[in-house]
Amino acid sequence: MFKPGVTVWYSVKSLQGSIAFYRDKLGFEVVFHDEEGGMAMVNTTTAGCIIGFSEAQEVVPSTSSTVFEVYDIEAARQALEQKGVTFLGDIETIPDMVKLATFIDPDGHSLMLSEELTPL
């Protein structure tokens, strides 16, 4: 019934600021930008995963996290911090399962890095 792929959509205060964050800090490719309509989309490095944005006057940050898998969470966090990405707290470890690190975008939307410790 479902096709492969997923699109996550966020309301943002500044379309240009969000594009800059997701493109320049996270390395995602802008695949759609309608400045007049106040919408944009980026293609993540995860096959079939797109993040979209709609400009809004009021934004309530999402507390649900979009989670990105990484091979080395410490190295990924360090690289993103060097680009000015803000992380919330330390890296959390769920023994024999996963390491997690939460960060936020310019609107306070929660995003997360995940390093798998054991194959599923």
Second form
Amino acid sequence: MFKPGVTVWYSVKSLQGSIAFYRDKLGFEVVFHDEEGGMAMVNTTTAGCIIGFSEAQEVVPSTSSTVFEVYDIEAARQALEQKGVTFLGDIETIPDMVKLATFIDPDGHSLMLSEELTPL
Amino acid sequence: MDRCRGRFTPLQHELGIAPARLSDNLKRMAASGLLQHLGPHERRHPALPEYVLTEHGLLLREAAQAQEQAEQQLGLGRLSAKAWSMPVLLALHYRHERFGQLAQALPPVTPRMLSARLDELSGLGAVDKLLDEQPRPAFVYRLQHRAEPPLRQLAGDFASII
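Alternate state requested, the form predicted together with its partner chain (shown: the form predicted alone):
To see the whole picture, the full complex is given below, headed by that same chain.
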């Protein structure tokens, strides 16, 4: 059945650890959870944009970022840091384009916050 | 492997064993050429298999299934859990009757192990131990009547797999 949307899948070491991070720290809703099969999916706050997790014996941290748009990158970063989310480096600015802040999930997969400076 | 779609976590839940033990077993099976381990860079999606059976592994699975079926028909429990039980029964099916013949048919079984298994199988009622007077007195071992059909079936299954 067709349903418009985008799903990003990650291999993870611990399903519980990933769910705790994406649900409790990022505030996403768990829409699928198969404990026996070691798979889960969360709905991001953008409709139809889903992140899937599948437990694997070996996990290589992904360097390609899933980027979340925010209104105020400083405030969003601060709020997440207060919840214990680890950010890498400072907020980077690409002039006339975006501000970016990189953070990682429990497996070291790279994620980003982005605040648009100039409409594309 | 099929039910768990070749993934580690479902396999671990299905088998109920510690991750380290499962990992060890999978490594040994991969080293023996029964499994192929797909590394993180070879898997195009996180939900795809981490392990797939090789052609050799598929054949061995067929053999294991045939053996399991024979065990069920024999109704004497999980005989294959003890090394050499099933090979001894198969050798008896092929009419290797004397201790020396059995030892010769099943290298590298030790005389001590062979003797222990024959005693156990005899105690379980799968094997008869009879005294043969000719040409000189010696024990002969034969499958009990009810053990013959499952072993005949197993021998046929193995022959067709090979």
